[in-house]
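Single chain ahead, written as structure tokens, the form predicted on its own.
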Amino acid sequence: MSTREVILTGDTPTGQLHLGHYVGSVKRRVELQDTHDCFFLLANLHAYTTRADHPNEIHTDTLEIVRDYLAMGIDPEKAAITLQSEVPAILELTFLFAMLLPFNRVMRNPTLKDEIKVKGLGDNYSFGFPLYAVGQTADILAFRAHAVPVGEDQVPHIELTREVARRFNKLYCGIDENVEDDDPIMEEQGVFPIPKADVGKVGRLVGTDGVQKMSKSLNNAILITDTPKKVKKKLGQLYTGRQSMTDPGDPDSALMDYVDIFITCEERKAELKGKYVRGDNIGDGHIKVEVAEAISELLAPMQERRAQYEGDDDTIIDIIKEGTARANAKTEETLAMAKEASGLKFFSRELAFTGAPV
């Protein structure tokens, strides 16, 4: 058994991933990896609370976020890439924490209500689009994860994790109401570790809209396939509100943003930030090129590793299927310790997953 800490994130397959996903959460899963036994979430079910009619794309998608794992650095020798749809304890227990849960507290996500207004959902969402909230609870408990690596618009979404675990490990373990999150019995005497949210250095890059959070669905994403000319078009596009070189620029723009994130020389970061807060003759459109060299260096290595897997979706599949035989022996461990805790367990049971196609 191995005793060091459990790492659990994901991405719900709407596309490629995009420097966002690279800067806000990928880039610490690959610090992470080496340190912690990492499971890495292909969220497939949440994709259809809102995509139930497209599965074509919904399973393309799922297969191309794991190029881009693999591009991005992700090895499969040292995190499991794992399906959702085919870890059932996740399931179970998305019902089960539904019960702990109040529904108006649900509701109250304010990552949930964001994404209704962002997406103009109105009133116009299935039932499984607020579950999906609790889903998320299902998915990071049932591999008994300590700290889970996400961008700042994710945190309510593991405060509500960590309200769902600390009420099953008082409610059914019989903890006392006055123990601490960091109290190690309630590890010790719980099922479930109280997560903490793991915000890498960039918690939220704005798009190339410079207003909203990077998003392929809002067509402001700058995506690690994209060429030097793609990426330099794309950041060309960035609003500052600047009108000429001599003007001071804001140094809380998006633009000195992407300055401070992707250029790597101190010394060229120090001196371009001075000038554009000094109005000291440099234009944004300088600026601008400057950043999206420094963007495009970083995307050539990915593109190459990601090339080596295009058209190959048999080896995709083989990652998945092992990464996820490794889930269910963790998620099956936890779902028969919650059973037994709640009362749930009458007898054992045994999963057989033969990974034979159908």
Second form
Amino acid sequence: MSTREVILTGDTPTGQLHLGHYVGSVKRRVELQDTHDCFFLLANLHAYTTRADHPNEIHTDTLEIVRDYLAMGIDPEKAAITLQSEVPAILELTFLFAMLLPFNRVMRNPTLKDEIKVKGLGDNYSFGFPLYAVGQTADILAFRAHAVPVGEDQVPHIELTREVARRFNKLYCGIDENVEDDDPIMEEQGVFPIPKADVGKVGRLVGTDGVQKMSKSLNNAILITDTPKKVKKKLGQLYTGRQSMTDPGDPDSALMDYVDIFITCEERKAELKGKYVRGDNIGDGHIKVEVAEAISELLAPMQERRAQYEGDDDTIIDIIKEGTARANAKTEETLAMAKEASGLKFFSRELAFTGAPV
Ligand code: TRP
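Same protein, the form predicted together with tryptophan (TRP) this time rather than the form predicted on its own?
The next block holds the full complex; its first chain is the one shown before.
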């Protein structure tokens, strides 16, 4: 059995992934897949919280994310690309974990509150909407993950997950509440390690409006499939508020964030930043063009890889089928442990459907 640490993270299918996903999370995953047991979850059931009336879109979006994963360098031989809706242990654990969380605690989750506001849900959200936050704790704990690479906005979900894991280990495995989170006892005597949020260097990439977090629905995203011309045009719209080439620029501006993230030559980066901050005869337009070129250079190999899978759903489905089988091996083991600890084990489960009449 593998002794490597387990990494779990996921994405709700809401359309193509963009540059913010790449620098915020996927880039880190590509590094981790060499050294950790990685599971990347296609959280397709979560998409039903607000789009249950668009099942076909969710279906297509799910396959599109896999194309983006492959384009960005995720290797299905190394990491298990997992389809949430075919991992029953996640759903079973969700029910159990829902009992370990006070309802009000779930509703206090700032990410949920924010989504209610941003999506204008008012009090018209489904029961399943807050339930997804409980489901996300099960997504993570079903894999007994040690770390969860995510953007900043997901940290409250990981906090909730840590609480569930602690409560379960305390209630059902007799672990004292004063035991430190990273004490090996958590895993030796408990069922769940207490997972850490692994927030990348770029927790939040500002969109091309220069203000909001990059997001497809806010129309400020650079997509992986954008042509160099499109990238240039989108970056041209980045607002800086600077008036002239001799204006001292703000070192914390969105434009400087982009320079920091996308200009790979350290010397050139320092030179651009220095000139900008001093107002040393350098225009925003010039910097934007240089950043746009750097971004297009980053995207070119991704677009090439993505093109290989265009229109080929069968290959994509084979990849998720294989990843999901690996995920089920892992999560069924967790479920058996959790059932045993929590009084739900009466006999060992054997679900065999092959050959049964339907
Ligand atoms: N809620 C996450 C998002 O919208 C996606 C997600 C689902 C996830 N399950 C997860 C992220 C488990 C990390 C771990 O981006």
